[in-house]
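Presented below, as structure tokens, is a lone chain in the form predicted alone.
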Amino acid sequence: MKRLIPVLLAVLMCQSSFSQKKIWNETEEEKAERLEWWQNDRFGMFIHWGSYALAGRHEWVKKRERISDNEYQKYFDNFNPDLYNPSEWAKMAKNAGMKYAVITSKHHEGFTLFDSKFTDYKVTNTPYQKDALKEWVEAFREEGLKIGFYYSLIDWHHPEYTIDRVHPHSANTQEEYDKLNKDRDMSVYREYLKNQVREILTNYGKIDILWLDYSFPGKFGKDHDDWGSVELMKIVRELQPEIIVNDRADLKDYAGGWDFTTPEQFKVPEWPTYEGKKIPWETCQTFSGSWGYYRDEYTWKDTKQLLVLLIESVSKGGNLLLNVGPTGRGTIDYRAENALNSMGEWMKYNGRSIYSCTEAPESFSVPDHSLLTYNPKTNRLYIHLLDYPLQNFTLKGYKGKVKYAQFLHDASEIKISSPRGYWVKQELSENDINLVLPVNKPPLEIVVIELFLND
């Protein structure tokens, strides 16, 4: 068996160790070889696209201006992305270096990109009067990347969708609620919903991931009760049992009930842990502080940033899922396009150390201004310098552990022996080794230095 199935089977173990209560039966060997493709892949295309693009002031427009459903209903009207092209965006993620997607099948708006058989609030109806969803599984599956779909549990339009805290219409008293919502039936929503999940994971073949969204307990919220996520659930691993599913149907003390969580806008400090056990994590993340088009959001992140949002995820054991919101005719943004051809640039390069990699052992030390990597399939350690050292590059405790070094952007190899200069102590300490390194940084945003280990 491959080095890495050891190690998810190991994560995975200690995951089914605190989940009682069972979703559908799978041994820790069918869960590890079934979440092995995407802890290999580890790089994503995350695309948030509806009705809400051509308001282009965020996805959650609705709620936050507090706008009525027939003011909203112009951006439906108008919705017509001419220059849509999905093969584009393929090409896109793939030459960025991403290895799967995920689009919003249905946002909060309740907009479906899918011709659905359950409502006429669909893209079908539209203008564009096309099926978007199946456009765009058609042109990223001939490009090789495996797909996913984003479906909201929220949602705004439907008429027996109970209104709670995160709704347009909120209000602040229970009340107020009661009157808001005297003549809605969730159960009449529930029944929707999961017709609408049998739809996606039914018309469009194989569907790698699903992510669900999203679930707030509490005061004037909704949980796993609201959804009938245990019946949802149910439903996706019968319809489709390969999939991957993410945390936000309010399922994790269920086994089954989910595979993987998802930190949202941060960095993690280290790899998440749930009950004290390490889990399977991907964290989502955007270019600038919105999900969906935003015209004038100019909080965009660098490349280095993103880059380095990338790498300290896989120095972590997780996935980042890099987000993009096309705009009302169809295109990506300019600026979410400069960046990802930034990255890719860097991937060509540098992708073997995020590929198939994880955290490194314990066992080797993190030097100063460094990420580190490791691909236990090659036995291969990638320093990752966020600062470039000036000529020598001392590696503690790493004595007897390292047979070769190279930069791995043009497979250069890197001298280990004393440190060089006139006035440089020559002796390292007994358990340490010394890299001399060019005095000139390789025209790189960040330089990677390649660690064949000792077996």
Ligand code: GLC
Contents of the next structure:
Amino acid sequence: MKRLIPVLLAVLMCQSSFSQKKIWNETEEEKAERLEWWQNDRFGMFIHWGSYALAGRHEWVKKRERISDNEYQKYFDNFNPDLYNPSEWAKMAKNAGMKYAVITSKHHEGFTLFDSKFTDYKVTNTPYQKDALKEWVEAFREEGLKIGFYYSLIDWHHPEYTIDRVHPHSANTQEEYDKLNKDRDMSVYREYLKNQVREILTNYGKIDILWLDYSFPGKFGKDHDDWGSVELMKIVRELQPEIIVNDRADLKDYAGGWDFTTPEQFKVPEWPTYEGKKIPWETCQTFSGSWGYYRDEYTWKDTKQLLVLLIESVSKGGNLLLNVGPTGRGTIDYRAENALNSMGEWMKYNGRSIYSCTEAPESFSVPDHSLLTYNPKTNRLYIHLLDYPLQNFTLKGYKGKVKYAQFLHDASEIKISSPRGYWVKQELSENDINLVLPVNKPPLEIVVIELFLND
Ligand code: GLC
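Could you please show the structure of the form predicted in complex with this ligand, as a counterpart to the form predicted alone just displayed?
Entire complex below, previous chain first.
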């Protein structure tokens, strides 16, 4: 009996924590259905826009330079994006092949791009006066793009938000924090947060994605209790039952607490898992090193790097959310615009290897210098050539699996035949096939071969 007690206790604890940790009821199948459009669309635009665009040196400028509220106020007082035309942004996103977009309704600085009943620190009180979020939603919907709101859990402006380690007034010791926070009441901020999330999920029609950012548990940090995440997420699910939510509210253990994971600014080595299962995921990436407009930032990725980010995400079952940081005048930086154009040019001919595609079945080996994606509905396999081969392209273990091969961009046949070459004869093993490619690389950054597979 003595030995049984700990076992019984563990079972009981497990059961009770399981029953407590549920935010809403949904079967795995229902969840898969809810996320289906998003997993098919694969490519979205992230937009970081706030009063920090005027500083033009990162959306974290207030923290990085420890700027006081008083001093930071000039960005609010001068916020007047006279060239703001969200339908231009929406067209750029659409032409790039993006199918959805997520904009910062409020970033860490606390400034809201929407009209809110709960604060004065909002766009309608700046010289711009209009609800920029409303205009954005209308323009993006008009272009047929799905709508997402980023909302910062962190707030560097709200007077009741307690100072923590990522705050511009961050300190070193508990004593210092106690002193800084003695007149601040986080529960007031929790209410504010709930009220504002309620506003953005009520006043703008159907919202497809919510991007909450972010928890940082631990010393001088904040976790789901600080945000009241459980209650918040219940409100979210109730107001927008079809919405898709990211995983940064520190609700990983709660069923219904999150829908997808969000690797940021790096490539995942493989399809991310949670408790042994592959989970929906989206990597968010910048064109350069900053999310908000950063005039003097020069680490811009080139077109090939950006395309690889997209293709590689899909090859591991994920999405790409690629960020632009519009300027204080409301325009998209020319460098981002050029990059979007180049991606769009590629997507026009190769989108078929991205949309509705996912990781290829394990039975297909990945040829050297290439990335595979697969469309389960059409049963086609896509080989993305990161380094264009010279004539012979051998596919190991593909014998009997391929019905037809073509370039994706122009639907021109690629012959399946024995390898070419003189003096050194290349033997094919009996499980392999060889494709004979033209010597000239077609004029595309990354050439894609489309294989029609046997059933
Ligand atoms: C981080 C940063 C933030 C950015 C976000 C995008 O959480 O704090 O500035 O908005 O990543 O994923």
